[in-house]
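The data below hold one chain only, encoded as structure tokens and taken in the form predicted on its own.
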Amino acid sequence: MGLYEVIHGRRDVRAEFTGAPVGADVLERVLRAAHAAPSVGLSQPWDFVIVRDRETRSAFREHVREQRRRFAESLDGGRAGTFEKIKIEGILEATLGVVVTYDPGRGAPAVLGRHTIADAGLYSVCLAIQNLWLAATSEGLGVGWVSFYEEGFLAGLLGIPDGIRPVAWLCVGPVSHLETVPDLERHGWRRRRPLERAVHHGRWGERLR
């Protein structure tokens, strides 16, 4: 796949995982791509926890289901009905989980480039996640970002030290296919915003005529 095909073909996968194995060489290539991401001050503040154990994944899934239930209770009738149709995770269906963490102490106290933007390290972790996602897509793997969790629960489940944040649980594995339209669009949750509405020229709100 070409770069632009990978970017536009990437999907947040939930229901399409097959559970087939991921080769060790493929996983290493994907992780190397993630580890090659740019980072503020070359701090590389990420770590990757590979989770294969079914018991651990089952415990996490139960926690996620409870968080889903709580979110559903906060929605009004119409929105709740739409949300009910949306699958939010493939924790057990995926071959493995990759938990990406952020260590704000990596390279501290003088992290070059973080002097005025405290979140620059967190942005760096997100770049690593994007690299992982695109590399996985190019390898024919699906990735699903699970965000319905409390950080403290996941840190305790995986023995993540105090001060290190679990940023993402990524479900990773071979898929039967990738949908052409993102799930949230297909199920009517939201529609993609046109590029021209996101581009400003010179000052906020200035559009080309």
Ligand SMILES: Cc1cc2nc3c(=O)[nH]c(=O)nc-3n(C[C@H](O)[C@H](O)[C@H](O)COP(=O)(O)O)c2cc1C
Given for the second form:
Amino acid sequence: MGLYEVIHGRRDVRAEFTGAPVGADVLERVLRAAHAAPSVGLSQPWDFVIVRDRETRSAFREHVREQRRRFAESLDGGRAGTFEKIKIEGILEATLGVVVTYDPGRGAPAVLGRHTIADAGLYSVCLAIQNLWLAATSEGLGVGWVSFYEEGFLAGLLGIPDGIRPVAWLCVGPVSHLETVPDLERHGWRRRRPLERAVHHGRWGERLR
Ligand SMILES: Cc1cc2nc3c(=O)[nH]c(=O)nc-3n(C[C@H](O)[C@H](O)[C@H](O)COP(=O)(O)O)c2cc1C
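Counterpart to the form predicted on its own, namely the form predicted in complex with this ligand:
Let's see the whole complex now, leading with the same chain.
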């Protein structure tokens, strides 16, 4: 697949995991791609916890289900009805989980480029995640980002040390297919914005005529 094909073909996957095995060589290539991401001050503040154990995944899924219930309770009638139909995780259906963490202490205190923007460390982790996501797509794997969790719960479940934040639980594995339209759009939750609305020329709000 060419780069643009991978970028536009990538999808957040929940329902299409087959549960088939992922070869060690494939997983290694995908993790190497993540680890090749740019990072503020070359801090490489990420780590990857590979979770295969079913009991651990079940415990996490239970927690996610509870967070889903909480979110659903905060919605009004129409929105709650739309949300009900949306699957938000494939934790057990995927072959494995990859939990990506952020260590703000890595390379500290003088992280070059982070002195005015503390979030630059988190941005770096997100770039590693995006690299992983694109590499997985080009390997024929699906990835689904799960963020319906309390950080303390996931840190406790996986023995992540104090001060290190779990940024994402990624469901990873072979898929039957990738949808061409995001799930949230297909289910009427939200539509993608056209690029023209996101581009400003010279000053905020200025558009080309
Ligand atoms: C930071 C972040 C957190 C997300 N959390 C969830 C989640 O908890 N559950 C879920 O189903 N999708 C989650 N997603 C996936 C988004 O819903 C998805 O990327 C978006 O709807 C666009 O669809 P696409 O990735 O298929 O293009 C998350 C994505 C990001 C970037």
